[in-house]
Each structure stands twice: as structure tokens, then as C-alpha cells.
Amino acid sequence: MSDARKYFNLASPFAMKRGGALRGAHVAYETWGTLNAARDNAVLILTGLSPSAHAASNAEDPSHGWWEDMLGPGKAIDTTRWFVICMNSLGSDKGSTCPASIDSATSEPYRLNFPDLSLEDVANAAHVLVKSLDIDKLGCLIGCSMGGMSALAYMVLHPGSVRAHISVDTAPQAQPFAIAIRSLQREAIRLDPNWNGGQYDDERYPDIGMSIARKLGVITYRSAMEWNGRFARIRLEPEQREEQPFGFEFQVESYLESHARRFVRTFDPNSYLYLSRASDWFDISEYGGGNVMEGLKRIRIEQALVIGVSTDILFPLEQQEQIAEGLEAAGAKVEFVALDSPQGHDAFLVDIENYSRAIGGFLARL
């Protein structure tokens, strides 16, 4: 299978915030586009918790992407003019130092040896990556969902590093309900038996802790408006039924036990662990005295779009008005679009007219 994704080694140690160091330490991103003589007109896309870097198709990888119609020649994110750069969250096994990697200190996997992430490490791996790129000054910084809080650590912690920014369904701090569906999730996978601490192996895997916590997030991505609409209370003809006590009788619990499925074997679940406590840490009110307003007007860039959905009910729109708000008292100019699309949190996956009309037109004005 083609690979189109580049490997970037970190200053070895690459301390990390909350302690501790990681040693032969490297990131995966992939490219798109053509970076021009003045060096100006580069995008870097942070992702969401489970994305990989392969954003869309590209020559060394035709297989579709994660934005596959977001991004390309022509598209909303038009790589004919823009030199696109999309990372691997740190932490994350889709090609970057994660858990499950190799501890040169031990040449045994890290597993819960890996040192506290933050995504203030994710957002320091891309700084240098970026400028490993000979790239001093991004043209704009796109974040979705986790990707939106690296980003947000980004521009505080690297100011003048970052022209525009394009926020997508993100959040300046994660809130009680968001936490307390990630604890959730994370205590699935920990009181599976065959998590075993961290200690798993294929033969012995945390396959039903991981399907759970899919399943919490799946509900929480799309909204109640979509599940009525897919499923309504429909129920499996009986030879699909399970046949045993309480077992599944709804199409919508079918559909979420295939989509688990589908998914528990694709990521590892110590990297999930992390991953989802980072988000949970992030806090833009550490850069203000405690206060949200301030850590966000800390940030210097000159020109931003937020966008949120109306049905997101973990990134509320709310907090994407806080962003832009903040992003506004800072001096940046800002636009702010607020979509009524059906899907939650996933709408920026799924409704790619109405964010490509918002995403392109911005990037056609920079």
C-alpha cells in the first residue's frame, strides 16, 4: 500500500510540559501543493483526536483522506496556491511517537512509560516542524476539534508565528460535559480486564473497553436531530437480533456496534488515553490569569475565521463565539459563521458544502 507520509526527528530530548522528555522522538505529516520563493504561502492543519495525517490523495498516496473533498487543486483549501502541511498529532500511532513506540531507553514499547502529553507538545512538534520547512511565518493555521486547542497553543506560545487562523469546531478549554464524556471513555478502556495497565498485546486486547468508549464518542459526535433522523425507532428484523437477554434490538445500536468494530483494532489504545486526557488539560485561561478573554487575546494574528454548529453539544457553539471574541479583542479581524448543519460535532466532516463555502471564501480573501 502507497505511503505518502514524511517523518520529521525532534531535538532529542524533546522536553515536554508537564515533565519529563522524550528521547529519538519524530512526528509524520504529509504535504500537498507547492511551497513558493517567499516562503508565505503555507497552510498547517492540526487534526482531530483519530485522524491521521493523510488529509486527502495525493501522488504518493491515491487513497482518500480524512478532508478528501475539502482539500486539493480547486477545492475549498485549493493546493494550487497553498502549500498545504498536515501533522500527526504527537502522542498519536498513526506514524508519530506515541505510547505504543519503541523506549530507546528500554527498546520496549513506552506503553504508560511515556511521559504526560500535552497539546502544548503537539503545538511545539509542529512549531519546529514548520520551521524545519525553512517556513518562518505560516500563511494560516487551521485547527478542527483537538486540532483547534494545538492550534490555539500554537499561536500563544509562537506568537508572530501565524498569519491567519481558521478555527473549526474547537474550544478554548474543554467543559464539564466534554470532560466527563472523555472519563468515561477512558475508564472503558481501563476496566477491560485486557488492558491489564497498559500491558496488552494483540492475542490479549481491550477490544470491548475501546468499542465502548467509540460508541460514547460516536453519540456525542452527531446529534440528536441526525439520530432521529437516520434511525428513528426502528427496529432490526428479528433474524439480526441478538439472541440473548437485553441484546441489540435497535437499529441504532447495531449501527454504532459495526462502527466500533470498525475501529477498535485502527488505534491504539494507550495513544487514546493520552490523547483524550491532553484534551481535557487544555486551558487558554493559563495564558490569562485564569481568565479565558485574556489567555485568548494574547494571540497576534491579523485575520481569523471561527466556525461552529449549532448542534455540536461537545464544542458548544458558545465557545466558538468565545474564541472568536477573544481572537477580535486581540486586534485580529474576525469572521464568524455559525452553521445549523444536523451532524454535531462531525459536521466538518460530513457537511463539506456549507464549511467549504466558508473555509474557501476566507482562504480566497488572504
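Next block: the form predicted together with a further copy of the same chain, after the form predicted alone:
The next block holds one chain only.
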């Protein structure tokens, strides 16, 4: 399989926010376009919990990326103008050092010996990657979902490192509803006997826990409104139904099942647990004496675009409003776009037309 990933070795030891350090760690990333002579046309994308660095196809890897329609020549994030970097989060198993990686000290996978992971660690790894490319200041830092929180960490920890910011469907801190959902996802994995305290393998693998976690994710990433139009109460054909008690009968059930099947064995369960908990922990108010607005006001950038969706139940629109207000109070010129896309939190992956218009317009005006 072709692979466009590059790898950047982090300083060793790489100190983690909550204590401990990684030795010999690296992050995977991909790039599109060309860095200009002034080195001021770089865009960094920080991702949600599960995507890889492969945001779009490129010469080395022509397969479709997770934001294929957003990124490329002539697209909203126009790679004929911008040098785009997408990094796989530290702690994610898509190429970066993660709990499934081999710990050089023991020659065994870290598993639960991986140190506590925070989104500040993700941000710090991204910052040293950018510095290693001899880029002093990002033209734009884009963060989607969890990546939006990592982006806030990046900006508050590294003043002067970002000119403009695009915040997509994210939050300045996790609210209790989102914590409850993620806690339950983690519990489904933890309580699966095959998780076995993190000591699973391909034979004994927590498929059930991962499947429940993923389905709960998909339910909260989309919206009831979209599903009313898309699935309503349509039944599966008799031959599609599960032949077991209480088996699937409605289309929406098999939709969730197919999402889960694609995910369960392609994401390391321990890495999922670490990233999920890092999302619960992140709180910009830590940088503002316990106050979200004061935390946001410590971010120094020139311009920002903040996008949210009215149908998002995981990162509700009021949280994007908070980000917009806080960045404006900090002195940035802020555009706030509230969309009515029916797809919920995942709208940024689906409603390309509206997100393209907002993101493309903002980048073109920079």
C-alpha cells in the first residue's frame, strides 16, 4: 500500500504535561503544496479523535483522505497557495507513538504504561514538528472537533506561533454531557472481558466494547433531524435481518453496525481510551484562573473563523460562541458562522458545500 506519511522524531525524553515522558517517540504527518520562500504560507490541521494524517490524496498516496473534498488544488484549503500539514495526534495509532507502540525500555507495547496523555501534549508535539520545518509562524491553524481543543492548547501554550485560526465544531472545555458519553464509551471497552486491563491481542480482542463505543459515538456525531429524513422507520429487507433474538430490524440499526464493523479492528482500543480521556480533561479555563473567557483571552492571534452547527449535541453551538467571544475579547478579528446543517457534529465531514464556503472564503481573505 502506498503511504504518504512522514515521521518526525520528538526530542527524547519528550516530557508529558501530567508527568512522565516518552523516549524515542515520533509523530506521523503528511503535507500538500509547497512552503514558500517567506515560509509564511503554512496551514496545520489538527484532527478529531479517530482520523489519520491522510486528510486528502496526494502523489504518494492517491487514496481518498478524510477531508478529501476540502483540501487540494482549487479547493477551500487551496494547496496551490498553502503548504498544508496534517499531523496524526500523538497517542493515536495511525503512525504516531501511541499505547500500541513498542516501549524501548521494555521491548513490549506500552499499553497502559503509556503516560497520561493530554491535548497539550498533542499540541506540543505539533509545535515542535512545525518548528522542525523551519516555520516560525503558521499562516493558519485549523482544528476540527478534538483537534479544535488541541489547537486552543497550541495557541495558548505558544504565543506568537499562529497568525490565523479556524475552529471547527469544537469546544473550550468538555461539558458533562460529552464527558458522560465518552465515559460510557470507555466503560464499554473497559468492561469487555477481552480488554483485560489493556492486555488484549488479535485472538482476544475487545470487539464488543469497541463496537458499542463506536455506535454511541456515531449516534452523538450525527443528528436526530438527519436520521428522520434518512432512515425514518424503514425496515431492513427480511434477508438483511439478523437471525437472532432482538436482532436488527430497522435500517438505522444496520447503519450503526456497518460503521462499527469498519472501526472496531482499525483503531487500537487503548489509544482510543487515552485520546478519549484527554478530550475530557482539556479545559482552556486552566489558563484563565478557572474562567473560560479569561483562558481564551490569553490567546494572541490576528484573525479567527469559528464554525459550529445548531444540530451538534456533543459540542453544542453555545460552546463555539464562547470561543468566538473569547478570541474577540483577546483582540482577534473574528468571524462566527453558525450553520444549520442537519448532520450534527459530523457536518464538517459531510456538508462540504457550507464548510467550504466559510473556510475557503476566510482563507482567501487572509
